[in-house]
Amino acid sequence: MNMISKKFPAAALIDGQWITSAKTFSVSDPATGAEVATVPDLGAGDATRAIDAARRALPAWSAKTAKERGAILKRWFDLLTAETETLAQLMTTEQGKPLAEARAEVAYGASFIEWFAEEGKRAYGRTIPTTAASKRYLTIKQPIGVVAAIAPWNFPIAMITRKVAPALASGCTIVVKPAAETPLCALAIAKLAMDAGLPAGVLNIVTTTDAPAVGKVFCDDSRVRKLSFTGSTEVGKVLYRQCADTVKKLTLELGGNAPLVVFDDADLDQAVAGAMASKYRNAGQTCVCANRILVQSGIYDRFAAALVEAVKKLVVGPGLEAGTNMGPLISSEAIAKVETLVSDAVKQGAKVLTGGALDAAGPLFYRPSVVGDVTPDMSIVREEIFGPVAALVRFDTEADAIRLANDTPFGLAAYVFTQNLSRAWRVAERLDAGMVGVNEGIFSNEVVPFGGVKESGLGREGAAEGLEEYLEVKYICLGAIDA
């Protein structure tokens, strides 16, 4: 059998069996272009087989107590944590992020398993005061059923565990389609889940390059009662429409265009550190990274100079090399998009303050960049960059900042840097975003809800809200109590 390593099979997982296929696709290291492994290229029929397996496994899995399910999840957490270094090396190899970031993601991904192992015990119903002496009212919460999940390539472990852990904790079974760019981490953590004692069919992994066909099966099959998707708004809208006929519950974590607002009264060092953490993590390939950095006029020049100085210290190179803190972009298409956005901005009067070109490390490496004198009408502000380019926009008043920040169809994340507590509250409440970091560049973890508003999506992942996404509320009326 084709192996990722001595520990993990490079095969799809359906009904507890590792599935191979005559048709395969290659997974490459974006830093070198070298082939890492080949995995099965499954199709619509295989997706249906996976749903069949999940449906068969559902009654027994949902009948287990929350404590029993939690015990398996805890073993999964322990096994995954013990393999941190192996998984981090694998992630860097197939996705490109620096090894330190990969290790952090393994811990982040594992945290959702640990959290939901406990949170599954807290799917509380309630009793409701009666309106008649002969009746009693109560609600219970039950698993929604078979779930399908479509995960992205930029966080190939955490974006899967953030969906799978609450699904399993609530008593659902699940079919996962990992991104074609990064299926290996999904297969590795699925192997660890099986080692932890997860029953056959409860978790299924369908590897494929035919995302539209597999996604349509997920949407069309009435046995799938919920779809969770992380990816672009464009694809999310397609899936939203395709799910209408079967009226599925949806969690959609879609594109972002996060503003990072720096006011004149901000702590400069704090604001620069926050911008660096948000903008350049994973080479700017995160949905919550600062896409537009709005800087008040009084601090603009000092902030720009300090940010450029910090950016110049970043070390670009393959993620496995010691000292590297920024790796490659995922594909040539990603490079082309960044180049086009920067070129378009410069043609319209923006100035490249540092970077602005490919790096000598290789064809998928782009120099960490800062572009100044950007105006709100430029494409680099209107579109999600998804690359290591900070676009600086000048503003004058608080009202201007809020208007500019909200001038987008997206509303996932936003950041505010100010030492004025009143302003922090005012602005945070007025920003159209599902998440706001105040004087903080990284705010996501397993105990808080993650998600957006407007065209950035529906629902929340993580926290107690993340468990609710996999549960249905059932109301029960007990009559004739006084008989």
Given for the second form:
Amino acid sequence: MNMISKKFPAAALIDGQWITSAKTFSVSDPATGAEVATVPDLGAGDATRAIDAARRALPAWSAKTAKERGAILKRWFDLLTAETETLAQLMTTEQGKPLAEARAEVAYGASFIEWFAEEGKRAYGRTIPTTAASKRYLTIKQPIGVVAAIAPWNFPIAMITRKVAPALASGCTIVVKPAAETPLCALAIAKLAMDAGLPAGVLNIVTTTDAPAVGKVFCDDSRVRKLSFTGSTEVGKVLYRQCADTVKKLTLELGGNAPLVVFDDADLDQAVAGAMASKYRNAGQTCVCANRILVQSGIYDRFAAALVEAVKKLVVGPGLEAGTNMGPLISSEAIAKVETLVSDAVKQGAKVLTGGALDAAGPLFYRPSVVGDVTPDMSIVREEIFGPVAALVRFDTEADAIRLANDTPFGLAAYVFTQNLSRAWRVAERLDAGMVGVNEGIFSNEVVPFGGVKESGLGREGAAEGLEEYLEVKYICLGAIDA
Ligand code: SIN
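Starting from the form predicted alone shown above, please give the structure in the form predicted together with succinic acid.
The complete assembly is shown below, putting the previous chain first.
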């Protein structure tokens, strides 16, 4: 069989079988353009077969106790953690992020499995005080059923485990479509799940380049009771519409346009560190990356200078090379988008303070950049950059900052830097965002609810809220009680 490495098959997973196909697609290293592996290019029929398998596996899997399911998840966590180095290398090779970030993502991805292995045991129902002497009311929580998940390329492990772990912990079975750019990590962690003792059909992985066809099967099949998607708002809206006919439950983690607000009373070092962490992680390719850095006039020049100094220290290069802390972007389309946004901003009066061009490391490497004198009407702050460019917008008052920050259809993440506690509370409460970092640029982990408002999505992942997404509430009325 075609293998990714000695341990991991380059094959899709349906009903516990590793599936090959005459039609394949190539996965390449964004740092070098070299082919890393080929994997099966499956279609609509295969997606239906995967749903068949997940449906068949559902009764036995959901009948297990949460403790039994948790024990398998715990073994999966142990196996995945033991393979950290292999998985991190694989991730860097197919996605491009520096090895240190890839290792951190393996740990982040594994943390969802460990956490939901326990949280699945806490799917509590309620007893509700009665309104009639002869009746008693209670609720139980039950798995929603077969789940379909569509995962993005920017976090090839964590965005899968953030969906799969709560689904499996709650007793659901699942079919996953990984991104065509990064299927290898998905297949590797699926192999480890099988090694951990996951029964056939509970987890299925459909690799494909035909996302619209496979996505349509997921949406149209009435046996799929829940769709979880992480990706663009544009695609999320299509899936949302397509799921209407079967009235599926949806979790949508969509695009963002995060404001990072730096007030005059911020601690400068804290604000720069927060902006660096939020903006340049994964070369700016996260949904929660600071997309608009709103800086109050009194600190603007000092902040811009300090940010430029910090950005100049970033080392750009292939993620596998020691010392690299920023890798390539995922594709030539991503590069073209960043180049257009920067050149349009410059034409309209913005100034490149550092970067603003391709890096000598290769065609998919863009220099970490800071662009100043950006105004709120420019595309660079109205669209999601998804690249390593910090766009600085000047503002005068707190009211201006809140108005500018909320002037977007998106509402995923926001960041506020101030030493004034009252202002921190006030602004955090007034920002239209699902998540707010106060004096902090990194806030994601397994125990907190990740998700957005407005066109950034529906539902939450991680935390107790993330388990609820895979559960239905059933109300039971016990009648004829002889009181
Ligand atoms: C994302 O970009 O969607 C995920 C980022 C995170 O989990 O912190």
